[in-house]
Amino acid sequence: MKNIIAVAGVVIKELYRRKDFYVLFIVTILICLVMASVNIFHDDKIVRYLKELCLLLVWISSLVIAVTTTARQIPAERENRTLLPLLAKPLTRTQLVLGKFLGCWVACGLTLLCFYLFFGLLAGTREHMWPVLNYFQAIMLHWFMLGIVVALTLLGSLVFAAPSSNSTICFVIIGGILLVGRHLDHVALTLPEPTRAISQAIYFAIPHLEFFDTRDLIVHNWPLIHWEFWGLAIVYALAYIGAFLTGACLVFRRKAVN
């Protein structure tokens, strides 16, 4: 466990040395502050549009940080010729994969805290209310969703040759799941066999990231999610994280590192 935590610490330090997070965070702040300064028809409910825009930017920024940070981890070690020295130490390939995952996931969690803290302050100054438990549920679900994304991207970095191709493919897959995945079962009913069976198999096999999207609940100030359903979503995320990490460890174990 010490080896995994040591690798994770290096990943976290690397993220905050780079400018990706700072650029996205500053852009999000500027756009949201400009929108917050606009008072359209003196309508108090305009804050809902502000919250929706802010949460959309938070989701986009967090996905960009998660995918781009994870995609370059192991390829960068190979390119910088530091992969063999790492594995020459008392560090197994499985520990390296788990350390990279843990570092990227924790780094994503820290960035989410910054984003949601800004969001909570901005929304609170307009609505004069701070639903802390709602934000807690949203942050945790968002973080575990990013865990699935990080594990998927880490597996892709061991399959595809370049970080750019891996990032592009992961963005396409994630976008397809978020935009089309939830409707795939309804689309499958209109298709002939065997396309219907294949579409339904894909629907049940893919991780449904839309389960973790609680933006509407926050925007419209809806009640808390029932904790048993919230817990089931966490277990669902852990299952996919474990599956992708197992695949990454198996692929990396058989992959040449020279």
The other form holds:
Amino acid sequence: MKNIIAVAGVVIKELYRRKDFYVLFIVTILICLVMASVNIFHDDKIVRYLKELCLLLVWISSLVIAVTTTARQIPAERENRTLLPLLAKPLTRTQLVLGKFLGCWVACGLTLLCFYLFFGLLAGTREHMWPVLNYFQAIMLHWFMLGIVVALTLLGSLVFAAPSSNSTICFVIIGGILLVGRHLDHVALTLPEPTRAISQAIYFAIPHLEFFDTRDLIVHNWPLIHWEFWGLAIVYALAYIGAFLTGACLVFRRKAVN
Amino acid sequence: MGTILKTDKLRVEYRSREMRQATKIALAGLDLEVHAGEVFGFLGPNGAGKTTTMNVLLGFVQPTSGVASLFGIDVRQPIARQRIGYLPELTYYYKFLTAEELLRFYAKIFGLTRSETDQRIDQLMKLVELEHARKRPIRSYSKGMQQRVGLAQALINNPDLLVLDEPTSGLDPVGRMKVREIIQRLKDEGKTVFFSSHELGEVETVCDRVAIINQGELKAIGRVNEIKKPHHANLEQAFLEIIGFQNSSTQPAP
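What would the structure be for the form predicted together with its partner chain, rather than the form predicted alone?
Below, the chain from earlier opens the complete complex, with every other chain and molecule after it.
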């Protein structure tokens, strides 16, 4: 475990020493502040739209950080040949993959915490409400959803050599799942066989990232999600994270390092 | 003397992805033995199989057949790498880290305690003369300084065997001399050093024994004097004759 934590520590250091995170964070903050300072339609309930737009920005920014950070991890190690002195130490390839995953996931979690802290302060000062538990549920679900994204991207980075092609493919897959994933089974019913069977198989095989989209919970101040369902969603995420990481470890075991 | 490094009929073949290209034999049944406490030079022209041998020893490449072991442990087991230090030919490290952070990271992988790590980093920074720059990011280092950080990381676990892949390649004369001094100091401490180099003068100075390979086959092995003796020449001439190099300038004109 110490090896996995050591590798994760370097990944986290890399993220906060690069400019990507700061640029995205500052841009998100500026857009949110500008939106919070104007009341375009003189509507008392404008804060809901503000929250919705800010959360959308937080979602997009966190996905961009998760995919771009993860996609470059192992390809950059290979390209810069930092993989050679690393694997010449008593570190297994599985430990390296798990360390990279943990580092990217924790780094995404810290980023998410910064985003939600800022968002919570902004929304709380406008609404004078502090639904801490709602925020906890939303952040945790969001973080576990990012865990699936990080594991998927890590697997992609071992299959596709170039980080740019991997990032593009991952963005298309994740965007596709978030936008059309939930409608796939309805669409399947309108299709002839065997397309119907294929569509249904895809529907059941893909990780349904939209399960973790709890923006409405915060935007409309809805009551808390039942903790059992919340726990099930976490288990669902862990199952996909496990599957993708197993795939990544198996692919990396046979991969040439130089 | 105990055997530290051993290869037995080591064979590595690379299969081409294109159907028409033949299989490339990188190593063709290599037998090597390196004993404790010796500095062993591993020589050969470019493409001879030196780096492939090192890659097998470090577990980067799986041999097609044959066995390689370090300290009697099969190289495929990560524990075989617990007592070795490795410096690759081209040293690239995490440039966003400082030298101290890099060494601390590698020390964690070797399971060194905090106090051991602090003590070891102080010793190594002094050894490679980078005390003044230990808190600076590696991206600000010159090539020579990066090579010295590489040596420091290879020594972080106080290894019994040091594997160096062309450690002086691309260094200026001062850098080369410093690396040579460090190898000599390690030899005096009783460490085993296995290194490849194209600088034959350097090999002659520091090595106890050498092996010469060409096209994946072992052509000669023994003490430097034993290699030179039958050829009545210096190591460079002997090396060229062993690998079968014909110098066109010495041939009579047709």
